[in-house]
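This document starts with one chain, in the form predicted on its own, laid out as structure tokens.
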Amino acid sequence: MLPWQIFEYNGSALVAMVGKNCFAIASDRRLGVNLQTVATDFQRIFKIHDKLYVGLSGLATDAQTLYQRLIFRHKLYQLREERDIKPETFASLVSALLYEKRFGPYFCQPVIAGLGDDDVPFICTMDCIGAKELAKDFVVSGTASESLYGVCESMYKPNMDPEEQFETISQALLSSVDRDCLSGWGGHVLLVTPSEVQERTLKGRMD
């Protein structure tokens, strides 16, 4: 297997969108080992606290494993702290996280996606070696990467009210994984209000 093929191993789509005082992040639901799908449930997206998200596109063993120790720093940093983490902070843990195993990277791309100060929302990804790219509007990661930019370059519009918005990244998800075999078989999508998280499974096409 060379290098870069590890990233299309199990497949992953991901997206993360903006919206007035909200943000939406949905990913697909298949784990696959390449063109094989094994499970059709396979979770992505994970909680840091009620106003911060992450998900992991890449590996699925290693995004188990930085999931585990990014629960385990933030806990520390509540410890320390005796607050949450914003995320803008939580970015610069996640980079710094994966430079430190630059010559061993976790094969993960992060999507970070959260509720700042003053309930502004703030998203970014980054590769795995935690080289950070911040974006106003959305951010995608993982195999159907390229078929979710053409998709949300054409569908995002900004200060989206929570429905159209939770509207607009489902459809873009669900044209997206269409276009790529190795992502799809539904979605799941996180909905983060300053008062509430809606979390929606999509159904799409099963095959």
Second form
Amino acid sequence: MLPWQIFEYNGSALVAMVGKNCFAIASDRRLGVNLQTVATDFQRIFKIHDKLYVGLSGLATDAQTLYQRLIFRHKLYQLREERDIKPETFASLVSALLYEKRFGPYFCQPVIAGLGDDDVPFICTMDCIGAKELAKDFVVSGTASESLYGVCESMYKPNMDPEEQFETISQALLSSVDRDCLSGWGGHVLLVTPSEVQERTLKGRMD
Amino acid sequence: MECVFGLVGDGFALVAADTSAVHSILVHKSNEDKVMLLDSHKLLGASGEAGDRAQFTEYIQKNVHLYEFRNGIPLTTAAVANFTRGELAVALRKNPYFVNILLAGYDKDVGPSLYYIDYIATLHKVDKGAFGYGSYFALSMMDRHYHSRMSLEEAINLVDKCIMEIRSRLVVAPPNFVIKIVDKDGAREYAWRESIKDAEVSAA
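Moving on from the form predicted on its own, kindly provide the form predicted together with the partner chain as a structure.
To see the whole picture, the full complex is given below, headed by that same chain.
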């Protein structure tokens, strides 16, 4: 496997957006091995705690390993601090874990989304060695990231309420993955507000 | 090239694998069993580099047995799948095993399950899966004919369709296959599908 193809081995698409006192995080559902599709129900977004979710794009095996390490670290954090971790702190934790492997990295690009103090939404993404990119509007990751940047830039409006937020992120995800052969086969959207979490599966072009 | 494929039916899971042991252009034997019985209710079908396959699957089998001896109860299929993934993941950045695995098992509370485990330790629970060049044919046949809760007869029919497709369309198609199933009564060999039998060896 050539080094620059390793991020395209499994195929993935992730996007997170900030709304009015809420955030939405969405992913595609394809698990592939190069040109072959192995599964159409693969989970890329994981819950850390009620108000913090992390999506992991890139190589699926590293996403699974990294997720196990992150859950482990958060459980330890909960035992020591007797509270849940803040999104900003968690982002620094992920960044540190990734940079530890600077010369033999995890081939993953995480997207972190959470509600911080006073339920202010927080999103960020980072590259495979932990360079954080904080954004006020949206973050994207995966093989469909270029399409996602374009669609999000045109569809995004600040301070959308949850229903509009859900519509926007769903349309953004589905139209971007339609232009990427390595991601798609539906979508998985989580909309998180201070009081509840709505989880929905999208049906798009199944190819 | 080696083919392994499997599917989940109504109260059972089955794994089929080709039975050729090949080195370059030479077929060493055509009755090599690549589907291992891990314990009473688990099957491990493996394909990939021959030495790694035999060694890694035996390592998993012995560790599964060890757990049962130490703790008095057997591991669940999900636990074995995660253990196997863990071993592959740890070895990946040191000395990787080039083995692709389909793990089928039956648990009393969960029923039958099938796990797809890549050689780079990607783990996913699936209803149908396949590895190798034969996967291009087997997966397409299963996409067309598979539905959930198939009866054993329907499933074996589907497996035979996949084998027919592999034999007729793959240029270096393996001639023989073994089919093993696991259900509430345990894991066992179901059938062989042979088109070439090894020659009889006359006694010295």
